[in-house]
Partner chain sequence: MNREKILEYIISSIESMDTDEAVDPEASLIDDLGLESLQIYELIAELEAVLGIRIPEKILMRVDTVEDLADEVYRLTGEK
Amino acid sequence: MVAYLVEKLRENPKDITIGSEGETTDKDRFIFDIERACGFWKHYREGKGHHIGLIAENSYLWLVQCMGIIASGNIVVAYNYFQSEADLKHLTELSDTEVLVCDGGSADEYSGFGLPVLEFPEAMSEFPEAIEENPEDEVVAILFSSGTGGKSKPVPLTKRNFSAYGLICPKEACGEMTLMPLPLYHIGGLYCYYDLVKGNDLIISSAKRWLRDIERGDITRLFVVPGMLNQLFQKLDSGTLKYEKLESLKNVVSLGAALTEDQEERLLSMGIRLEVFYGLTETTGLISGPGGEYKKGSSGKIMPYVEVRTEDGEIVVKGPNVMGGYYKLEAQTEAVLKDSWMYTGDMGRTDEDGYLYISGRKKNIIILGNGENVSPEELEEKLYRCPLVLECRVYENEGRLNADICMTKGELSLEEEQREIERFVKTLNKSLPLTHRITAFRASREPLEKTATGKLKRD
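Can you give just this one chain, in the form predicted together with its partner chain?
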């Protein structure tokens, strides 16, 4: 996988650059740094296939380490750093992570995990080593997915999984200056690998930096989740971001959640070539999206390597991009993967031109405007840790998470119990990523509405 990237970078006569946090590196230096990271990880432990946890904010060195770990014949386990210590520790155990590598200055934060922790500068050898080609069916990365519901699950992805799109993408347009603000630990963020394979320059950005980075004025291709577009339009409408800064922008790739009609219309009215990518971590991303003429409301044309059908309205896919199964989670794998067909949990249809249209979710997953999947059951489980909570239901309300709570009848008054619940929710929220926080709740002694079969009713 990395050998292929290096081959494509060297083949391309263009001097491709990778930028991050205001600095720029040329492709020769990028390759050299990957070889140095490769050199470190090849000798860190005996043998190959070690699970190396990568936990840091988006940066040039994140990408170098990811590529270097894979190039060394080991497996990168990509973590969302914005989680509680308890959740992270659980995931390191679930994924058999053996060592963590993190930003400079962050090692102390992970000292309680019982794992060796290295910072980026320590995980680079003085001596670069040749990048090895990974065998097709070798796992190269483990990403985490909430999938069709429930807790995060480790998704092992092979070289073959990444090659499915990687082998065809160089035929697409290249020469772009791509801005990638999406988290690299997420499959959407890792699409930047394909942009480099295609011969695009890359700026690695973040939710924090992207509006500053776009003011460079030379970005031609931008990856977004729909929530970011509201922020962009607000800045344009208020005049804090000038339209001139976006004159170079020709292509926007939206993923993670559905665009609203207003967002779609506004981008198209700006003369921007819009692409909507659709896929899951379990399908190495791209089921549909890149290339082809944009059709309003669609998630793009189905990729040539994917078979798509629907079963009771649910989108089911098969192809070399589909995972072989969750890591050491047989029951969860059997629930979604049947005879190599991946049941996506999304409802939709295809048209006669091979375009895909998503109409909703089958399972109880809330998709936020920033593309994040939130499992209401997972949050409810955390709420149930409060002894005063008898029943609870987490739901989405105008892009935010709210909760309805039925309290037990204890010795405290109603008001005292409501204050206790408020304190509990405030404390719980501090352990959650910003976007997963419960921003409002109603607590009473009224039982929550149920379905005919006695299950909690959800909209």
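Output the form predicted on its own next; the form predicted together with its partner chain has already been displayed.
Here we give the lone chain, stripped of any partners or molecules.
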């Protein structure tokens, strides 16, 4: 996996730039740093296959260590550092993590985990070692599934899983300056691996820094989840971000959830090319994405290595990108993997051109007292048509549909915005069947609770 990346970097005549937090380096230094990390982990413990936890903020060194650990024949276990200490301890035990690696100056935060803790600068050898290719079915990383509810489950992924898209992505357009603000501990953030394979420059950002980083003036490609676009539009509308700063931006890649019609229209009106990727941690990301002209409302074209069918509206997939099962969780594996087919839990359909359309999560479907099914995502998309709605979540309460709304911070007062939203909801309800109407809502300026990857949390 890493040997393939290095091969592609060296083949590329372009001097690829990789950086974060205002500092950049070239591909030769990047490869050298991976080799130094590889050299350290080859000798840290005897043998290969050790589970090494990465628990740190997005950074250049995070990516270097991730690649170095894999190149040494060991396994990266990628942690969401925002989780509680109790949850993190549980996950280290569940995944058999043997050592933790963290940001410089952060070791004390994890001293109570009962594991050795190293900081990034300590996990680099003075002597680089050659990178060897991983066997096809060797586990290279354990990521944690991140649905909108329930407990995280460890997902072992192999070189074969990562290679499914990695072998075809070099054929796609390259020469971009990519800004990656999604968390690297999640499969969405690890798409930066594929951008480097393609030959793109890469700036690693974060949820805290991306609105500042996008003002560099040279970003051409941006990864987001839809909620981030609302933040971007709010800054543009308030004048705190000038359109001129986005003149270089030509491509927006959206993951995690469907774009709303308004988000699509606004980006397209700015002359920006859209790509919507759909996938799960369990499918090493891409089930659908690039591969054809953009179709409004779709989640892209089904990848050539994936078979897709639907059962009772649920999307079921099969391919070399699909995991072999959760780590040491046999019952949970049997619930989603049947005869190598992965039951995604997402509802959707395909069209005659091979494009995939997602209508919502199966477990999110609200079953009303009369037996009728309601997709909260479809109602939320309608609420997003109100320009004052920044975020929203529809849910069932005693047999009725309610909504939580986070409002924009515009020129109107809080009370005026609440009244405007109330008028919008009343008008919207008139166009909906009686059982689909929103009977109550709470509107404030407090952000709604989300998962680490920006998805709305649901009960």
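The term rigid core refers to the maximal set of C-alpha atoms that superpose within 1.5 Å between the two forms. No experiment lies behind these values; they were computed from the predicted model shown. Residue numbers count along the first chain shown, from 1.
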**Prompt:** Would you say Arg10 moves its Cα by 2 Å or more between these two forms, aligning on the core?
**Reply:** no
**Prompt:** With both forms fit on the core, is the shift of the CA atom of Arg349 between these two forms 2 Å or larger?
**Reply:** no
**Request:** Superpose the two forms on their rigid core, then report whether the C-alpha of Glu138 is displaced by 2 angstroms or more between these two forms.
**Result:** no
**Asked** By how many angstrom does Tyr395 shift at its CA between these two forms when the core is held fixed?
**Response** 5.3
